[in-house]
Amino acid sequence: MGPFVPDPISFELNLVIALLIGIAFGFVLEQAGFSSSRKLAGLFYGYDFTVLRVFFSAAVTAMGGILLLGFAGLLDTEAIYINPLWLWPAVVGGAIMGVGFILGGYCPGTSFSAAAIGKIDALFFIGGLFLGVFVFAEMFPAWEEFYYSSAFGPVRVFDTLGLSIGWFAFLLIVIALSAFAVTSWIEKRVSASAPSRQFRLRPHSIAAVATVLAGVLLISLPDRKSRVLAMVTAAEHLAACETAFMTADELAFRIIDREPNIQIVDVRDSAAFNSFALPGAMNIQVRNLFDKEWNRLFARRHVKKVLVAEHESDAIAAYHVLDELGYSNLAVLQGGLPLFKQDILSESTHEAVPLHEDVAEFRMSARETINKLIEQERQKPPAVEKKPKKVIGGC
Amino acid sequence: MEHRTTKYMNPYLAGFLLGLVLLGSIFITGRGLGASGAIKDTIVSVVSGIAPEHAAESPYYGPLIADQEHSPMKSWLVFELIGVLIGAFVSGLISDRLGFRSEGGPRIQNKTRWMFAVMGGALFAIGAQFARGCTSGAALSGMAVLSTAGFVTMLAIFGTGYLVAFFFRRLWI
């Protein structure tokens, strides 16, 4: 499942990948005509809307691809880099860039693709880029406060607008296609040599219809996480799939035995976990079972993953999530934690049916040992909360 | 001001391919494309090479140097931008567009064009620092991952472009 950085792709290999991606990027920019400042500036004067066509097609393609890969479970969409928002710096910075675009005729990426084929004006633009960063950095104290103002973090645009991700994607596709149609009409009126005069209508309208259909599809796609979570709690699914259980006695025996090939996974919330936890248990809530960081743990096939929760049904849901994700050797603690506490950990065992002598004896010794282990773990300082490794990015 | 008639790729096809490159980058490395960041990384390493004390004390360079595990020149974006130069050169070679020339509007002299190019580049770089990225890093890659920052930056760049285009029309038409 992507992304593959920082794991398993190393830092050095990632630089090689950067070079290869750059080559593809530069090649497409040049083929699209972005190495021509006159073509780029045409966007603002209506004689050539190539930039808008390329830019929006690319954004829509990449966005649709990310959503589809996320749906198929091939890309962990929560691990990719979302550039954080500093609202007013973004508005002011964007405005400054807009003026720079008109004066200079390039943006940074396109100026490099233009310089590569010998455009002299692009070399001057690049010189200006270096000058600009230097001036910005040297004068930084003057605008430091503004630079860090109105921080909103990595917010997503559909949340900002209060739409679902699928509907926003569909809306963006419709906006892009309308912009293509309107700008082609403008372009033909403004310029006798407009690129859109050469377009053949048929293939373009087929592509447009296909894109709208893809957009309709995106509305109905939930992400994989919500899909799996909805499925595992459905009654039909539970009836159709078997669940392996482990009794409180067996779990107690394995804990006392200090069996290495067992891992207790506690799916309750962290408050409940912090007030009481079985020895050696890990706290992972059902939503977080999908995270890539647990892959190594769950993938160890010889280790039995015992899922525990307050209610047995929560542990069963977790069981089927892991089953759906392709992990094996799982078990659910029968009766949930309350039964374990009652049978094993608490003093008063008023059984309706008198227990077999051996069972009673075992439970008594287990009570003592396990309670001691729990007490020992409580003495330990609480584990430092590990932050998931995030992908770095941004300009 | 030479006028070239070499045919470019269909813009929608080019956009689709550019989208696939961006998607590939996000799928493999978890991050999108960028350009202005590479300039920043280069400036940081040049300044810290020439005046290390000044760089370490600076409120802008300081954290950037301290955060880096590796030399700033060993940055992802610097390698990517070297790739851009190679890829664009190959494309120009294939489509017969190589050659030293300048471009600009029909009513403008080369020297004026160059002067405005330097000014435009400087403004673009300053704006990209405030917005934490340029058209590639903030606007395009940001839009692909549906970040609000990407859309705000994109609207600000192109909106302002249209607002001021009229006043600089002598440069281009």
Contents of the next structure:
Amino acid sequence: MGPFVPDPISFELNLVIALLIGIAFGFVLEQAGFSSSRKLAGLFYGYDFTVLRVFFSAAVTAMGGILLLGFAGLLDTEAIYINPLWLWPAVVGGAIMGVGFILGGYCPGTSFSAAAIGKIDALFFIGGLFLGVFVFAEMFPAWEEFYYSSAFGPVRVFDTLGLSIGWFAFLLIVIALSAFAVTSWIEKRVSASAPSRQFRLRPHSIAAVATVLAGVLLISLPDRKSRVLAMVTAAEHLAACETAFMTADELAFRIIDREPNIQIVDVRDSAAFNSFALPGAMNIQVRNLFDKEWNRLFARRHVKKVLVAEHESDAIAAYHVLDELGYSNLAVLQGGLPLFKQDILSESTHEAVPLHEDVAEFRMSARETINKLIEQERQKPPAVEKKPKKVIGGC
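Alternate state requested, the form predicted on its own (shown: the form predicted in complex with its partner chain):
So it's only the chain below, everything else dropped.
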């Protein structure tokens, strides 16, 4: 699953690729007429709303593409970086940028597009931009406290509104189409040469209806992660698919034998894992099994991946997620961690059926060895939590 930037591409090469994409983006802006300050300023004077239509179209297109790629399993939407929100600094910064937009006729991106074709006013705008950056940086201590105030973290609008992402996508489409209609009406009232006067009603109406229908489809379109999780926990799926189990005794034997071709994967939350973990276990929660950073771990076919959890059903869900993702050589710890603790790690055993002498002797030996290994791992310094790599981008 994406992000699309493969790991072998270095950070430096990423910058080169970003530069090439930026040049292509600037070319498209120029071809769309965004190198004209008069066209851009028309948004604020009401005679040309091309900017609004382009940005709404870009938002709807990108949103639909992301949702469809997530549904197809080609993009991990949770790996997309979300800019943290500092509310009041963002409001003030947006107002300053808006004033600069009206006065100069450009935003930062379009100013470079215009400068590339030799627009003198764009060069002055860029000069003012760099001057503003310099003043901001030099006087940063004066407004540092305000800069970091009202921090809300990475906020997503649909989460704040309590909507599903599909419903938010549909509403954004409706808002965009309504804005297109209203601004076209305003344009025609304000300017005799408004771009909207060239619009043909029939094809635009058909496109609007098709877009609304696409929005209706997005309402019920789950991403692949949610779809797979819902499927593997369904009773019909569990009844139709076999699950391979490993007994507590076999797992204990492999642990004390220090078998290299085994990997214990603990799918509980991090708090439970930090309070108790089997030797050599890795903590990967079920939703994170989709992350591409684990591909190398799970793709090793010669390694038996043993899924453990507090409840056996959670480990079974993880088993079928990995099976659905195409990984093999999997097993679930039978009875979950409670049974392992009872049979192997606990000294007070009251077996309904007396154990065979060899089994009892093995468990006694395993108990001592595994408890020592657990204690040794507890003495180790805590591992630095690896933060997931996010895809950073934006205008």
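So that the term is clear: the rigid core is the largest set of C-alpha atoms that superpose within 1.5 Å between two forms. Numbering follows the first chain given and starts at 1. All of these numbers come straight from a predicted model, not from anything done at the bench.
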Core aligned, does the CA of F253 move at least 2 Å between the two forms? yes
Any chance the CA of K341 moves 2 angstroms or more between the two forms, core superposed? yes
By the 2 angstroms cut-off, has the C-alpha of S37 moved between the two forms once the rigid core is superposed? no
If I align on the rigid core, how far apart are the two C-alpha positions of I370 between the two forms? Answer in Å. 3.8
To one decimal place, what C-alpha displacement in Å is found for E361 between the two forms with the rigid core superposed? 5.3
